[in-house]
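Single chain ahead, by itself, as structure tokens, in the form predicted alone.
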Amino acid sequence: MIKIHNLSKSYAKKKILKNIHLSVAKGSLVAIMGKSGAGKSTFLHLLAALDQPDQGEIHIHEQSIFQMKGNQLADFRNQHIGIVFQFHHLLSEFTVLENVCIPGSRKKYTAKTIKTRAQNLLTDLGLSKKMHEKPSILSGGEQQRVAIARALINEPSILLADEPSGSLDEENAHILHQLLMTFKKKNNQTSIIATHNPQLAKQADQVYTIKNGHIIQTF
């Protein structure tokens, strides 16, 4: 599913990631841990091809993502990768339902199909009564669930999540983790989640820690 070879990344001459090698099997849940600033977000951004490495390769579905450019890369990302950012990046001028539908517009679905899928996702996530509200009136936990629905609208084979429960209290974090597990099992989805939360890490198939630029398997 995902093969990472000799991946390195620096910012301002500081080496963030150093010669990382990693393989992730289809349908597995991988937790990425490490201190703030260790490189977890950088690692996810590279996996999503939102950034370019200094060196190294990432192959997804046997395709090198860094050899793709422009529309080819955008289409590949839209089809295969769902991203939940640490900060929700919801568009304030659109309703909850419209925010979730936006990524679906790049795929060859009818508007009706996209809307129905978005409505079903929001209902599953307990947001059926919030669909026509603007994101600004939602709680942090509700906004995060909207971001998850948006990431799942195209039924991606890979879900990347950056500290999805980092700003939530313990109860809402637990609810969110269970939702992520449900969608993973339902769709045999490969999930890579950067987290500080040990309870989420316990549910992972593998746990890795980024330390001093290197990635170390800890479970």
Ligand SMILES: Nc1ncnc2c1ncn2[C@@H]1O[C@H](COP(=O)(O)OP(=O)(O)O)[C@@H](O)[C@H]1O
The other form holds:
Amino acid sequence: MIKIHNLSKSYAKKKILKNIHLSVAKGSLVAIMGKSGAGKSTFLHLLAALDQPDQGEIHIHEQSIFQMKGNQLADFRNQHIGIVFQFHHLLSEFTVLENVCIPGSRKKYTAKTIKTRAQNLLTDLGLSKKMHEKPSILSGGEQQRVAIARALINEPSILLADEPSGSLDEENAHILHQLLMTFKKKNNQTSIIATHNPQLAKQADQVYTIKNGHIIQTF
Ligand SMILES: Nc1ncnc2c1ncn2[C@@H]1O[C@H](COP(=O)(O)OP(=O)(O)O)[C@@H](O)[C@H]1O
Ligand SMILES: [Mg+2]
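Instead of the form predicted alone shown above, give the structure for the form predicted in complex with the named molecule, please.
So here's everything in the complex, that chain up top.
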């Protein structure tokens, strides 16, 4: 469902990713490892077409993602891709529930359905009592769970997560990983997760490591 062909990316003449080829099957969990600065975030940004490559193509659902522009790309992303960043980027002036509802697709759902979905996701993530709070009073682990709910609001077929547990302590990281696994199984989502966490990598179907611009399958 995801096909990456000859993908290269550089910043200021420094080659970060070199001629990457990779296919990811529907429903699989792929862990992307590699040292800080190896290019994990760069790779995930390209997968979401948040950035353009120097060369190469990515096909998602048979669509060439770098060919899409403007609204078409925004709609595609909104429909098919959920993203969890390392730092959750929640909007501080909105409640937890509002944060989850905001990216809800009005093309796909009614406002009422979006709200119900958000409430159900937050309940599944153990946040039923925090829905009407502002994100700032939540713990780091809770905020990251809100970011997961937000990423899943449109039932994306692909979840991209960039070191989602990178800022959490071990216990909260473990809770977050279990939740990611539960959702992944429930929705048969394809998940690509950049992580340093060996526990999470152990649960992946494939583990790749980015090193010197190459992506090497390590499991
Ligand atoms: N927007 C950018 N402009 C210039 N250099 C960048 C930019 N984004 C990332 N880089 C550089 O690309 C390399 C890979 O970064 P990144 O993908 O963030 O690595 P990782 O996520 O594995 O830590 C780093 O050397 C980083 O400094
Ligand atoms: Mg990164």
